[in-house]
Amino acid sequence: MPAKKVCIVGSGNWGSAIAKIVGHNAKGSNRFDPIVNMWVFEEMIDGKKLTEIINTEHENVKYLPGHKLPKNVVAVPEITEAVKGASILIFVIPHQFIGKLCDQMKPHITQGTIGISLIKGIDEGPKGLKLISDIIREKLEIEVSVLMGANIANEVADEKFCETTIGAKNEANGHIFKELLQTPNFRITVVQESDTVELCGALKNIVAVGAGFCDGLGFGDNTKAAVIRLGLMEMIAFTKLFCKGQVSSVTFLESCGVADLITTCYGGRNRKVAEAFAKTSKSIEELEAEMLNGQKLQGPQTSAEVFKILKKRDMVSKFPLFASVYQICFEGKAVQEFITCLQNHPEHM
């Protein structure tokens, strides 16, 4: 069996943290080609191309400063060049760019290629919910697994112990990805409920925005615990309503579920920006530009997709936390009213 060539599609904070793991594991295994391509959206940093800095200094100085990447991780600015010959694709970009990027990649995808999505978001299709893995699957005609978990990128890059979940409908593929991605401090469980795993990763970002509102408004840990619990209830209800595959409650006890929800509501960029939103009169877009060094927020965007899906099905009133996050971020609803959605939540009626 020839060694499998790996390409990482994306090079932000999370993509670069994963590149540290993948580069190290690919180099140490006969199953994978030691050279790992990483597609990098080209930017100029102090007069130098970001790809050149990564390939000479082996550090993504913009998105993961202070961490050396393995020398076998090669930054490539052209997506068509990056994916050439790859039989394993790792997708880790903001979800709003996936469709266009897949269209560029399609002519260069070889038969038998498999993919894994680390992208936390959803889309709205003509029939309602559209998962990011579905977009990749349809556009590239490849089998796609997902990885979601309580994984704040800087902590993973620091090699602090954490867990994560791979959702793989094809179990054999799940174990290939586990071999490529697991380390002593990045422990992986493989489950077959891929769609549930993916929805957990997307929906928890909406709840984290709500948790950030609470922090910005000066509420305490009791309030945040209520946000987490009610948010989890809405996550489970939404998944059971809109997920095509099987949905079992036990999947929410994996790292992709309750663990990711907790860590995102206490750390993570969605919570941080939402707190600033509640404390200032600035828009989400302004704060994103000011605070995130070029990274993108997923929570507000996901709340907009979810709201559209709920509105079409006349179900907005059943998901007041999700709806309030959208209305506060995009429709001018006062952030102070967020607490009202908790007080009057149908869970209490």
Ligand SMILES: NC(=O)c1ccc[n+]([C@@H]2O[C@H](COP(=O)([O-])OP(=O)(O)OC[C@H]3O[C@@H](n4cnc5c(N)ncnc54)[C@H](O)[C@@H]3O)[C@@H](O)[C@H]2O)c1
The other form holds:
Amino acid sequence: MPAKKVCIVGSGNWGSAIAKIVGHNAKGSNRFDPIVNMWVFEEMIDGKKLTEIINTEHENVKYLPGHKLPKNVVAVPEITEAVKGASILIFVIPHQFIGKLCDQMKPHITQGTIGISLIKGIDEGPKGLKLISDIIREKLEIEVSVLMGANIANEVADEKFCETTIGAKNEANGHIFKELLQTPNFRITVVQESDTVELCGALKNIVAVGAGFCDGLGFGDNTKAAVIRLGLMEMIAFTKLFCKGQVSSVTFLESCGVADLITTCYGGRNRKVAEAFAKTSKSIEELEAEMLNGQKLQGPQTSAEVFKILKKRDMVSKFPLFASVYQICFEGKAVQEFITCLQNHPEHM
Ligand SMILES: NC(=O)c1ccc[n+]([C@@H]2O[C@H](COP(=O)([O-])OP(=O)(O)OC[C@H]3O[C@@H](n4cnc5c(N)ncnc54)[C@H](O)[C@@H]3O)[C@@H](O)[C@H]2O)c1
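Switch from the form predicted on its own to the form predicted together with the ligand and give that structure.
Expanding to the full complex; the earlier chain stays at the top.
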């Protein structure tokens, strides 16, 4: 079997952390081509192209400063060039850019190519919910697995121990991805319920925004725990209502479920920006630009997609936490009212 060539589509904070792992594993295995392409959305940093900096200094100085990337990871600015000859694609970009990028990639995809999405977010289609993996599957006509878990990028890059979950409808693909991505400090469980895994990854970012509101309003650990629990109940209910395939409660006990929810409600960027939102009168867009140095927030946008879906099905009242996050971020509802939505939650009625 010829060695499989890998292309990482994306090079932000998570994309660069995962490039460290993939570069290292590809170099040490004869199943994979040792040269790993990484598509980089080109930017100028102090008068130099980001791709040139990565290829000479082996560091993504903007999105993962302080970490060397393996030298066999090659930054490529043209997506059509980056995917050439690749039979494994790792998608790791903010979800709003995926459709356009897939359209550019399509003519260069060869038969038998497989993909894995690390992207957290959802879209809304004519039939309601649309997963990011669905968009990739439909546009590129390839099999797509997902990887989601309690994986804050900087900690993974620091090689601090964590777990993650691969959701793969095709078990053999799941095991190829496990071989490519597992390390002693990045332990992987493969499950078949891919759609549930993916929805966990998307929905927990909305809950994290709620957790950030509570921090900004000065509430304590008990309140945070309640937000996490009520958020989890809404995540499970939403997934059971809108997922096409089977949804088992045990999947929520994997790293992609409870573990990711906890880490995001304590450590992630959604929580951080939402805390600042509650403490200042600035908009989410202003804070994203001010606080994240080009990184993108997923929680508020995902709450907007979820709200549209709930409204269409007349189910807003059954998901007060999700709905309030949207209304506070985008409709001028007072952030102090977030607690009212928790006090009147259907879980207590
Ligand atoms: N960072 C984490 O800890 C983490 C962990 C797990 C999953 N994720 C998920 O991974 C995905 C990617 O996040 P990230 O942290 O790698 O990115 P990021 O938010 O750190 O960086 C934003 C990226 O978007 C790129 N970009 C900007 N404008 C663009 C455009 N017009 N078209 C295409 N790309 C553009 C930038 O070059 C940059 O690479 C997201 O879905 C995120 O939720 C992130």
